[in-house]
Amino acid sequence: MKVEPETLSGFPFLTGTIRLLVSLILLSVFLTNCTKEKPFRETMFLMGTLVEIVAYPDSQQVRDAVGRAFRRMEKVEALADLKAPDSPLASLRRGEDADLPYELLQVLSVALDVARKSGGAFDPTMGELVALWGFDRNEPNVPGSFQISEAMGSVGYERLSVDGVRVRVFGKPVWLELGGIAKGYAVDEAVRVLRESGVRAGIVNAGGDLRAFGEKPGGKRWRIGVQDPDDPQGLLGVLSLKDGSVATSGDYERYFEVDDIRYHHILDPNTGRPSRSGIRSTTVVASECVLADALATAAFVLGPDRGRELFEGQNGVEGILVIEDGQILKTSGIGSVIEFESR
């Protein structure tokens, strides 16, 4: 996704926290520019990445509230670290059944139904093979296929259920890895506290997870650009959204490349790699940002039609998916139920 003058929507990882942080500087000029009622905007580095909350209008009340929210979102942070040595996260890698907080049982309870609904193409028990990859400490190299067979074998969501807050580990220990999905739960809860603190309107722009609600001055929209992923600086469209969420997943997001070979971070269960199902990018609208962020992978690793129908299939979600020979993909919904200004 791309700004452009009058759109908002966030820029991922493709050369580093630089690249993002010019971005939002170019989104606060362009809020400024675009209304006489001045937003309050603040900015932190949250779960490895650029936060930036736009809430409206610039008031005390406003700040206290952003202020809240950051602070929210710094607590799901805490909880969902895996490096933690108390976190629950950890007995589960040890094969030990454990006691979740409320926050990470809702995150977990979408990832899981995530899981079930795309057959396994989304799975949150992917941590090892993402460790293995290098892609959880910016360190990423490429495995060789031993070390692959080896960590698949921690792999399989299956092999876990829910009893009220107990988490039961099934067989081999399970690496739980939910800091994508932990991400588009937090921009939601930032959301919450936003809107129970009485903020009129305003959006949580997590690198490119976002959720927008309320009207802008004058009863505009938030315009939000879906970006081109073969041209960091172009645009495939905009989407118009009141209130709602937008996530993307793209092989252009975080990647390295070897011998000419590219590979990117969305890997697929059923092979350890990274996946290679013809898609470049997808974009998922939808009301919760957790759940956008959960589909928005999941149809990445389906491929075309299967992403597509997977969009289809839930209430509520439309999606954008951009295939490797350029044809665009769109949900029924797109362009009708939720607006869009192809480019």
Ligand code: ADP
Given for the second form:
Amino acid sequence: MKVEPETLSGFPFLTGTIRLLVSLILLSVFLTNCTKEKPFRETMFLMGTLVEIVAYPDSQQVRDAVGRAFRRMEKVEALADLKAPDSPLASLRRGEDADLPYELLQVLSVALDVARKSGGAFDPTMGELVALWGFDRNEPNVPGSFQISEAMGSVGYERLSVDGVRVRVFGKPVWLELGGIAKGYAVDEAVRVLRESGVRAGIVNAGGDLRAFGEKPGGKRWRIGVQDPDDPQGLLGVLSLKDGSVATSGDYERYFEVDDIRYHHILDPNTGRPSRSGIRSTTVVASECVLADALATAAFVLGPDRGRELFEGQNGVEGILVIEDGQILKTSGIGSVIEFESR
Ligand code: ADP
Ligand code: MG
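Now the other one: the form predicted in complex with ligand ADP, given that the block above is the form predicted on its own.
Full complex below, order starting with the chain above.
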């Protein structure tokens, strides 16, 4: 059996004093590294949530990069503001074709892909319904059945097609709603800016939808807590990632209650009402945050079994689904490909 010599006793010629000196030098090198490796952290309120960027190491270059990453997120937020009168999306709302900026084309292409893969459980054309329920204005109310069925007539991702930069609308006007995906895209864009600016490692966290990149100093994995839907201050467990994205959709994130009924903000395109699929929350791990964000919303609507199937059907995607009865479903890679410690 080979026994590794202890670091210092591997040098038997060192006297006690020299050993002490070497130890002190090693300790000071270690401490200097620790201080150098402290990250820079900054938070900003964006896209309806608190966004935190943690970037290594804390230097002027990294601070400037974090500033640029936030500016990029602000730009994505402005583009995804569907109510801006000069937005090209206003044309789609009038039923006219429109040329969209590159960023919106990218978001829309992932949105349409997830819409197809989820059989329309995720649908980016839910704008009129979301507005009817008041989730877009933070003035939620329960609409009447007649209003709901009318607004449902405007839902239908199949009526959109993308041809280069041109988005075509078929039939009725289309009211885009990117609330279930735009945050994820903004996180990806912030990470892209950080990397292009030479930031070695970091994490961009938009209220739980996040992406970690690069090697954390000390080679440790990024540890991401998964919230407990029954007690959102507490954790169900902790995911450990080398890098990648995590996004969660839950019925505890945005909701209002009337007569003890909880109306949350994830709507089922088939009923026009908050989805009642038996799920409390879905957490997705994927390399891109835009995909994780859309898939989390989609699986929430699909329900436990079809939701898990949606995750399993895609390379590099894993997920955790919390069911109403408290059961936790996991895809096959949770616990093997992706470490997960339950609490
Ligand atoms: P959060 O913004 O809290 O992270 P989600 O990513 O789950 O939550 O997205 C919820 C938002 O997505 C809603 O506020 C609404 O704007 C939009 N949305 C609601 N239902 C759907 C749906 N079935 N498909 C696509 N988008 C939806
Ligand atoms: Mg989402």
